[in-house]
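In structure tokens, one chain follows: the form predicted on its own.
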Amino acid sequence: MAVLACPLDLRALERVGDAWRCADGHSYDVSRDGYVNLLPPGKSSRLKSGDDVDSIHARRRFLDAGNYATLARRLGALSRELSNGTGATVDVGCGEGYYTSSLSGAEVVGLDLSRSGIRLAARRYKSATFAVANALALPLVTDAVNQLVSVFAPVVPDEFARVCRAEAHVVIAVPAARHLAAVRALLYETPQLHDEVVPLVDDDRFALAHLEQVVGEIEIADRDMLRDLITMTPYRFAVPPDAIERALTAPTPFTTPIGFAVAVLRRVSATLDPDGESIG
């Protein structure tokens, strides 16, 4: 079953030679990197473009050392578990590929409104697809994945809604209270918990299945690893420049815990109102 759709018409998109194609004729080239782009034509410049150039290779430095490589082995786990080889799973908001890669499905397919990032994915990750895309506006077809993943990116409720079919899982990773504290106690004078709220955990529309925290702690070993850590984070855009130069006068190497909560949400059968209307 198709799952890619055209930003467009949503009408499912086919692959015919180095272009995505829809019933309606609309075309989509894929690059030469592999990726194609499918924000609608005319309106992606009036769109923010993600994660910038620094951001995304700072990411991709600070992943590739392994520092979170708990999490993506937990998520890997859990897709081969919830996905029995079957079905679309698709992750939204997926940067450079890094849990993209770990993911499972008959076909997997990472989005993200980033241009740099697919463009990395892309090259290193050749048995995926990869899509720029708006996560406001997912360009995938109504009722199609089976299999969901959002890592620490934005989740709309009514798109994710409307592209899981019945039954389909959600996985939702969002930091855990003391993630990275170390590192909020160089950037903040007083550093708060993270709130953990999983999106969707409140949504008639999604079951909460399951409900784990992946914990760990990590080396933070110079101050280029503190830099791409902050770089690929909020941190460089919430906190103040000097704050951010003041933290990278720290001693390394230092320790910091990590933690992830991590969701598990089943979609729920819609069911029909007392006037024979779709709930959900």
Ligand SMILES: C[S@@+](CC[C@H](N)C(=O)[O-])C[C@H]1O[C@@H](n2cnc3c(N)ncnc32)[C@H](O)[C@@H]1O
Given for the second form:
Amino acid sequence: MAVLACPLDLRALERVGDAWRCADGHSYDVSRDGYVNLLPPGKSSRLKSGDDVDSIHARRRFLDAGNYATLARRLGALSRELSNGTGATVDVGCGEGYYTSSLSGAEVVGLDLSRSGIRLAARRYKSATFAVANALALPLVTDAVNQLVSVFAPVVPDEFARVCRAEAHVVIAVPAARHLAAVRALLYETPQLHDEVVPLVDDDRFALAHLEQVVGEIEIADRDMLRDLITMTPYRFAVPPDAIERALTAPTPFTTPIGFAVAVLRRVSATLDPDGESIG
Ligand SMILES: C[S@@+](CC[C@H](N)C(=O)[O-])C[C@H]1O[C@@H](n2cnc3c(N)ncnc32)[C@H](O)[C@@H]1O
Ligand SMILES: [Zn+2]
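Can you switch from the form predicted on its own and show the form predicted in complex with the ligand instead?
Expanding to the full complex; the earlier chain stays at the top.
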């Protein structure tokens, strides 16, 4: 069953040769690197563009070093268990595809607003389909997704509810309270704990099925790794440049706790009001 949709009219897209086409004749070419741009034509330049090339390359180096491998393994296992190899699994805000590559489903799709991220993802991970797309207006067929995944990425409740079929699962990972505490101690005078708020838990279109913590400790090996970590996170913009430079003089190696809150939510079946209208 088709899951990608035309960004203009949300009709299902079908792959025809080197393009994706909708029944209304709109066509989206697959690039040389193997991804497709599903931003509405003409609107791309007015949109925020997602993570930039520096941030994407820093994240790829940091993840390739295995720093968050425990999270990738756990998400992979959950995905296998939840999908049983069937249905469409979509990673929204997939970045350069690190976690997407461990997900399961009959079809696995990664979407991100960052063209740099999608390009890197499509070049490396050939078993998934990657598209440049906006989470605020997902180019996905209504009721077509079996498993929706968001790792440190935007969650848009109405769009998530629209694209999930009844009983679909949404897997969300957010930073746990002490995630990167030792790094934040270098960057802030009074570092705060992460609030661990998981999106959608108060949304009655979804029911929390499972919540767990994935915790561990990693070694920040050297100054280059610390620089990559800062470059791939919001600290890069939230912390003044002189404070970042000071942090980069910290002695390495050092260890820091890492932690992720991982939630699984189930799309609750739409209920019918007395007139037979769907109110779910
Ligand atoms: C912190 S990164 C996480 C990337 C990836 N999930 C990972 O953990 O490696 C957040 C991602 O969300 C993407 N993003 C931000 N706004 C977006 C939007 N409106 N639609 C789609 N992706 C978006 C960014 O480009 C970036 O790749
Ligand atoms: Zn169309």
